[in-house]
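The chain below stands alone and is given in structure tokens; this is the form predicted on its own.
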Amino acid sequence: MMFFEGSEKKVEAVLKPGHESLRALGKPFWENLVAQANATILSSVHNDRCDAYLLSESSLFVWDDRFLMLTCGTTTLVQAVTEFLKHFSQNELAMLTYQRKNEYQSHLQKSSFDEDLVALSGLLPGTAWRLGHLDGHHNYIFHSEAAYQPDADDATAELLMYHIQGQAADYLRSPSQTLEGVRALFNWQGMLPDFQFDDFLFEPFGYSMNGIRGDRYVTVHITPQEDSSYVSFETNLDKAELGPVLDQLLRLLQPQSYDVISFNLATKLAHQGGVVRVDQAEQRLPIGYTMRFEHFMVPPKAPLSATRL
């Protein structure tokens, strides 16, 4: 069985203003950060307020006085992290929030979210949180503890797809698809009109995309194995705009479980008919955001088959 761990790990710094533009470091030095955790840049794409690359897992997003960077597989993003934390001191940074899910094979991961956080707290103090139930779906998050605004626009969320099915899924899998089949499948000019596109199609099969539009992002990364399939789509557009996108992305991959993830945004699904939320968590967070959590599931119809391994 093919098997890539397609959960990501998560990092945001923000720095204080007065402070030197982040996009003035330069590649060289994001190549090395990027480095840290075990993977690469493939390219990137620009704009006057953001620069994003795409990386060999996941992305990086780096803006005059933040970046923020995902990363999956068997990644170290703690060790990019602490890399950061290297270069700019407590004083410098504003704000800074890391968050892991659960995995579907934690073992094979490098660390634990427990040995990360013991890494960075050495480093920033700051307090530790878990949504949701320990033996479901949850997500972790590590957090400053310095006092921390932020602007009224600064809203994200995330929705992570777990079981694909339909149609899409069997292209997403199929040995004969291609960067273009993939692109019109989604139609990313259609759905997020305006923005500048980057993406990339692995062998055999994941695909990845960022997408830019001024301060505006997306990201979207596909592991479609059948066995342990997982699509992440991430933004911070409005909240007029989210809901269309999301709603469609639900239609056309089908999922039979989902996380939705919020930070500052009450999102509203058009969820297909048998959906039911199994989980929901909300928690204030002491550096302004308030962070939400729900994961939504099919039951099954019918008894699952038993996995030869």
Second form
There are 2 protein chains.
Amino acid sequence: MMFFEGSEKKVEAVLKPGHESLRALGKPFWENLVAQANATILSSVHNDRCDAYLLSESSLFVWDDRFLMLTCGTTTLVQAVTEFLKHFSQNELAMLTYQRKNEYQSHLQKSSFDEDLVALSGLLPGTAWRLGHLDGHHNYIFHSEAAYQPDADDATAELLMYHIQGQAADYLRSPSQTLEGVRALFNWQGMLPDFQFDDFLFEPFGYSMNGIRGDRYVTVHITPQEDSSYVSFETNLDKAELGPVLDQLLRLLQPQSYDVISFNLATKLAHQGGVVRVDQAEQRLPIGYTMRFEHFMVPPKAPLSATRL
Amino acid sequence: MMFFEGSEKKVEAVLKPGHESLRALGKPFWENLVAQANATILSSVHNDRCDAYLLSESSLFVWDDRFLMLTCGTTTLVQAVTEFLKHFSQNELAMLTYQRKNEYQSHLQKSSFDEDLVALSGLLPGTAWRLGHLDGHHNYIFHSEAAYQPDADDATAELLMYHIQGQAADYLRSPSQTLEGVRALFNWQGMLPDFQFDDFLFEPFGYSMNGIRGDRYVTVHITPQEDSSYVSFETNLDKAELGPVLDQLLRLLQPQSYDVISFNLATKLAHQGGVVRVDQAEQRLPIGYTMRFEHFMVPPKAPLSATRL
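Okay, that's the form predicted on its own, but what's the structure of the form predicted in complex with another copy of the chain?
Whole complex next, starting from this chain.
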């Protein structure tokens, strides 16, 4: 059975005010950072606030004072973070977070979160947490220790969808899919007006999209493989714009299991009938973010068949 | 945080009729097999049908025509199976199954199920299945290919409990616990009349119990550690006796998540209020067993705090 670990690792770092712009570091700096994670830059879009890079495994967004990088598969994002910390000292850094989700097959990863934690803690004083039970979906986060106060509009949300079903899922798994077909399926322009998009269709399956509008971003990564499908959506859209987008993604992709993770944002979704919130956690992090984690499932109505290996 | 992987791997093998008794192989044979898995024999009880060994990591039961071995932690049960297959050819073997559950921390295991499968398939033609979704609780089984017809009373059930709560759980985690205290807590004699018991209290926590009555067995293994607690109960008790025992264990241990796995037995439990069956699978295996898997959860009523690592 074809398997690809869609689940992403994620780093976000913010520099202290008055520091030289991260965008001014230029593409070679970011190419090197991405290479540390075992990924490469495929393409990019730019506006006057943000450089958005589409990677061979997920995405990188660079603003003047911060960057955000997500990588999936068996990438080694922690090595990109340690590389970044060689260039920027604790005195220059306002805040850093490093997140990992539960993986479908964690034993295939190059390192565990515990091992990443050892590497990061040696370079930067910090604290780590797990939201969600260890035997179910969960999310790990490491964050820098120093006091930090996020801006009022610094709020992000992640919708992580597992076991997608229905016509859209079938299309995303079909050998006849095209880039135009996937775009039409989601209708990004209609869903996210005035965004500038950059997307890529992988062979034989898989799709990634970055979108930016001013300092707002969206990023979507699709691993459609039957038995281990995974679609992630992450954004810093404000609450009013966010709700309809998340609802539309849920309607379209019909995931049998999904997580909602948010920072300084309480989401309210239009869950379909039969959905159960099986786990929920909330933690006020000492760096000024309230982190929320919710895991939803749609229990099967009748016993499923086993999967033959 | 103290972590021990309670989740067991399991092998069951049946010899063809007319073969010399497995019990006649003697303790050194079984000591060697147990050593292959990186476990040791702690104690044993015997009756005229069965030898039951309590292991440093779980249990071994030997009958004339079959044996059953469970091992937890980071044991290498697959190596015990490959050792067994050096002594018994396909022609002598009526049936063999090898099972693995999802682990709390699969990346700490010495091998994955996929790797075990490669080792086993090289020695014995067989088929492997997974019941339950890959991102949630699930159970893997490999079984031999040859046609097999189980006896009418060959039915087994496993109750696997996660995140135990309440007074019993508190006692099982308390430094002041005693072997007598644990026995009194469960009242094995009352729960399982006429069984002969053998049990062991580990330092600083953890408890194992084997019980036999004729050719019937029960085995209980408790890993009480907060954040990753796990209690397994497995038996070939008949349906009438089984129901009240499972219900009593659920009432006593109040697991927040549990699996029921059965072979040729449809269980019906008295689930407490608020319990949701979040996954279920059923598969008719070509060796004459219908295998059932159910995962139940008790969703938290309010957000939980994060676990600080």
